[in-house]
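As a starting point, one isolated chain is supplied in structure tokens, in the form predicted on its own.
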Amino acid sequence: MIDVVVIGSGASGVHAAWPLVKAGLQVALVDVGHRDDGAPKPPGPAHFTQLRSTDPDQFRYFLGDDFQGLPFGEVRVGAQLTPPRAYIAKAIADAATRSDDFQAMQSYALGGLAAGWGAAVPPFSDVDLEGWPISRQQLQPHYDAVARRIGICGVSGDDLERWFGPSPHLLPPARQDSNGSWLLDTYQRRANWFHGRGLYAGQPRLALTTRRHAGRGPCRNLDMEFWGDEDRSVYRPVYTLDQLRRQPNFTYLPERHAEVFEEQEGGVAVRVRNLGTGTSERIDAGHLVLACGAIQSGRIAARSLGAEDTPLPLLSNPYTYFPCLLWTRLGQPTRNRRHSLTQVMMYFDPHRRPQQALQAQVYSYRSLLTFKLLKESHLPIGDALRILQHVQSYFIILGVHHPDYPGTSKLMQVRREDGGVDISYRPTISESRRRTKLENELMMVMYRLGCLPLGRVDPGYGSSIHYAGTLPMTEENRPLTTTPQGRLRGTQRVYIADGAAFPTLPSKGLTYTLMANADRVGRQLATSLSL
């Protein structure tokens, strides 16, 4: 008899399953589990510059055999996925999501979207959790448990401590590249001035093992984190899944797409479609944990509770990025050994409204290939190519995330006729104006850091790939909501352990909190089943 069935192998699913398995319960994890589809990969653990100068087949993984890595047309959601990771966005036929104004990227990959994430792990503060029925204090032991489990590097006591809070389980910070070091040095020389304008900067916390941890790493600074996982230093949920699969009380059930559940006396029956055979299967368990992403968990819940055509709220961090030139660094030497992830993290709160603060992340652009910047430079291609070849070491990308809150024009609903999802997402005029105003103010401050913005790129709503809020956690007893303990209202044995339960989205990346909250829901359920 299965005690608990978990749906989804992403960041939420594996960390909800972990405490249940450790408690000795019989746990099955149901997953579509698309794997790497055999796309060409870099040959072994080699440095980016070595590959660029020596590998005659580099075009196969940098551009793709069908040149799918070339950025034709407008920038769209998932543009950061390199050819070796394109399988992450592979869809299945009956999960159609339709929208005229929202680009929803969902993943049926083994490990979910975190199979290709940027690994930034800022925790939520009490300000970020305002309006939630849980506090940072309640989440803290689960942040700590996840940090020990996956390995998180960073520093304590810098200017980001006020945004992150302390963590007793940090690995040594990652080595910054020359652009990141230059920016932080410039910032620290005039920190009081920048604080007066609402800017706080420091080294990011990353799910990156800078020393050997849990059999992974250390990071060798090959600058290839967006292309492969040769040193396994960047955390992927599949690593936790591999550990779970070694436990005798855990079963992994891949190639199965969850459709609906039905509560019965003493348990839950989950209907899945076996993608290998095309047949319908039934899985019986004592309890069910939905952890397949905010949109899919909302879809399954609505279908199972007869709430098709009922609008559900949907949250997504608005996202913009700015290609910038560090003009004050021109001519300076550049350190070759680096990682490809966030080099500097910033929080910008010029009006002292922390709930509206934005998060900015600095990436250097070398390993993501300079040619992708050509059409963003607003120069003729030939001129842009010659210029970029000389100044590529001084380019950064500034990615800017904004918070999001529920609204009457940010909704999804499940179609009764085919079980697909329709999404309508339109921020209010005041939200859009606030976003533009804050970005303009940030760019003025960034200029004082030596950054020259070369343009503003808006990939569209949904492009942050941060989705939440479809079954929000609340103290109020309302249909299609979640209790503070994670139980889906209208059920007795179904729990929500992913972003569907988040009632708001601060500007911070949500994956670390997804893992911590999933650990919390899993531990509480394990405790109740052990009584």
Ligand SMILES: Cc1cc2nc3c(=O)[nH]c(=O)nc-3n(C[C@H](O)[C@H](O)[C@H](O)COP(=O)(O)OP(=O)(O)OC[C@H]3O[C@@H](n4cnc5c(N)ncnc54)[C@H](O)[C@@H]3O)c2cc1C
The other form holds:
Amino acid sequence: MIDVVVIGSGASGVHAAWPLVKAGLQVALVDVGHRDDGAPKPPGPAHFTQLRSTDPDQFRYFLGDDFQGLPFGEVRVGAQLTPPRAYIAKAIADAATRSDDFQAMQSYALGGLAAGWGAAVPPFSDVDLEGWPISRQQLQPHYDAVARRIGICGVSGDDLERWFGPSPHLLPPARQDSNGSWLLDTYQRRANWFHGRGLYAGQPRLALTTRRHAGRGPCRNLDMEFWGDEDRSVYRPVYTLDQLRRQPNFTYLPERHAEVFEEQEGGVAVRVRNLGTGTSERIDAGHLVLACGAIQSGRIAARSLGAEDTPLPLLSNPYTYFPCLLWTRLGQPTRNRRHSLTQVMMYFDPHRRPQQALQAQVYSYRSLLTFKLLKESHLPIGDALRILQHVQSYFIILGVHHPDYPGTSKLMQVRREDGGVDISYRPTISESRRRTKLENELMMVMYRLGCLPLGRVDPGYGSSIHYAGTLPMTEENRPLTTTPQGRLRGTQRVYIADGAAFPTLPSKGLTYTLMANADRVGRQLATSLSL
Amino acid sequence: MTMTANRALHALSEECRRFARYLLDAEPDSAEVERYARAVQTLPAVQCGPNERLLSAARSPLLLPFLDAGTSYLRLDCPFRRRLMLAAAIFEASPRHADRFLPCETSIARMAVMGLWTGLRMAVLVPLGVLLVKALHRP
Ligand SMILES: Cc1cc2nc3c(=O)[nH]c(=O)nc-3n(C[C@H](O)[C@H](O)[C@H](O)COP(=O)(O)OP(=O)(O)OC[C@H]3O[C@@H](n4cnc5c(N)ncnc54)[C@H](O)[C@@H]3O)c2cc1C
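Condition change, the form predicted on its own to the form predicted in complex with this ligand:
Below is the whole assembly, all chains and molecules, this chain first.
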């Protein structure tokens, strides 16, 4: 008899399953679980510049055997996914998600979206959790448990501590690259001035093992994080899944697409489609934990509760990129060894309204290759190539996330006819204006940091790949919501352990909180079942 | 292979060589040429009819810089510009040309000279290029 069936092997699913398995319960994890489809990968651990100068087959992973890595057309959601990671966004033959104004990148991969994520893990503060029925204090033990499990590096006691709160389990910070150190030095020299303008900067917290941790790492600073996982230093949910699979009371059931559930006397029956055989199967368990991403969990819940025509709220951080030149650093030497992830994290709150603060992440541009920039440059390609070679070391991408709150024009709805999802996502005019105004103000301050913005790229709604809010957690007893313990209202035995339960989205990346909340839901369920 | 297919392949190989000379002042090797031809034949995004006038004009190495400047200035997302970008990507992902793409350190003085030179080039190439592209391009 299965005590708990968990749907999804992403960041949420594996951390919900962990405490249940540790409590000795029989747990099955149902997953579509697409695997890396054998796309060519970099050969062994080698540094980016070394591969570039020596490997005759590099075009196979940099461009893809079918040249799928070439970015023609508009910048779209998932532009960061390189050919070796394209399988993460592979669809399944199923009723589609449709929208005119929102690009939802859903993953059916083993390990979900975090098989290719950027690993920035800012925790939510009490301000971020305003309107939630749980506090930072309640989440703290789960943040700590996840930090110990996955390995998080960073510094305590810097200017970002007021945004992050303390963490007792940090690994040493990652080595900063030349742009990152330059920016932080400039910032620290005039910290009071920047604070007066509402800018706070520091080293990011990253799910990156800077020393050996749980059999992984340390990070070798090969600058290949977008292409492969050679040193296993960036956390991927599949590592936790591998640990779970070594436990006798855990079963992994891949190639299964969960469709609906039905509560019955003493348990839950989940109907799944076996993608290998094409047949329908039924899995019986004592309890069900939905952790297959906010949109999929919302869809399964709405279909199972006969609420297909009811619109569900949908949240996603609006996202903008700013290519910038660090012009004050021009001509300075650049260190070759570095990682490709976020170098500096910033929070910008000029109007002292921390709920509306934006998050800006600084990446140095190198390992995604020059040709991707050519399209965005106004210069002739021939001249752009020559110039970029000389200025590339001083080139940064500033990725800006804004918070998101539920609204009557940001909704998803399950189609009754085929079970697919329609999304309509239109922020209000005042939300859009506030976003532009804040970005303009940020650019003025960035200029004082020596950053010259060269353009603004808006990849469209949904492109942050942060989705939440479809079955929000609340104290109010409303249908299609979740209790503070994670139980889906209208059910007795179904729990929500992914972003679906987040009632709001601060500008911070949500995945660390997804994992901590999943751990919380799993742990509470384990405790109640063990009583 | 039919005669027509052979001719098309030959034209693509020549196009690749012209682009390499223009972008890198270098000759591509046979693997790069083959890769370019295969990419054009595989990717619908870079394909066009035989009468694409910008690509026909790009057969002249003299016109190439003007066409590049004109299409960039007008931000014209056309097969010519896409193919030039494709060629750049193929050359970049080849160890032979790595030193032409990997970042290099340069003094500020040299950058200033480069900036000035590019500015002067643009002052000539862009207006003439825009005229040329407008005359040739039919959306
Ligand atoms: C390029 C990129 C960079 C990112 N960077 C960051 C970052 O730096 N910081 C951050 O906080 N976040 C980041 N994110 C977002 C982060 O990856 C996601 O928030 C997180 O992985 C979501 O985890 P999840 O488990 O809730 O859902 P998902 O990752 O979507 O996992 C869903 C899982 O459920 C399975 N599944 C789905 N539907 C079904 C079904 N019907 N039946 C059975 N199984 C199903 C899938 O196979 C998959 O295993 C990034 C994402 C991407 C793509």
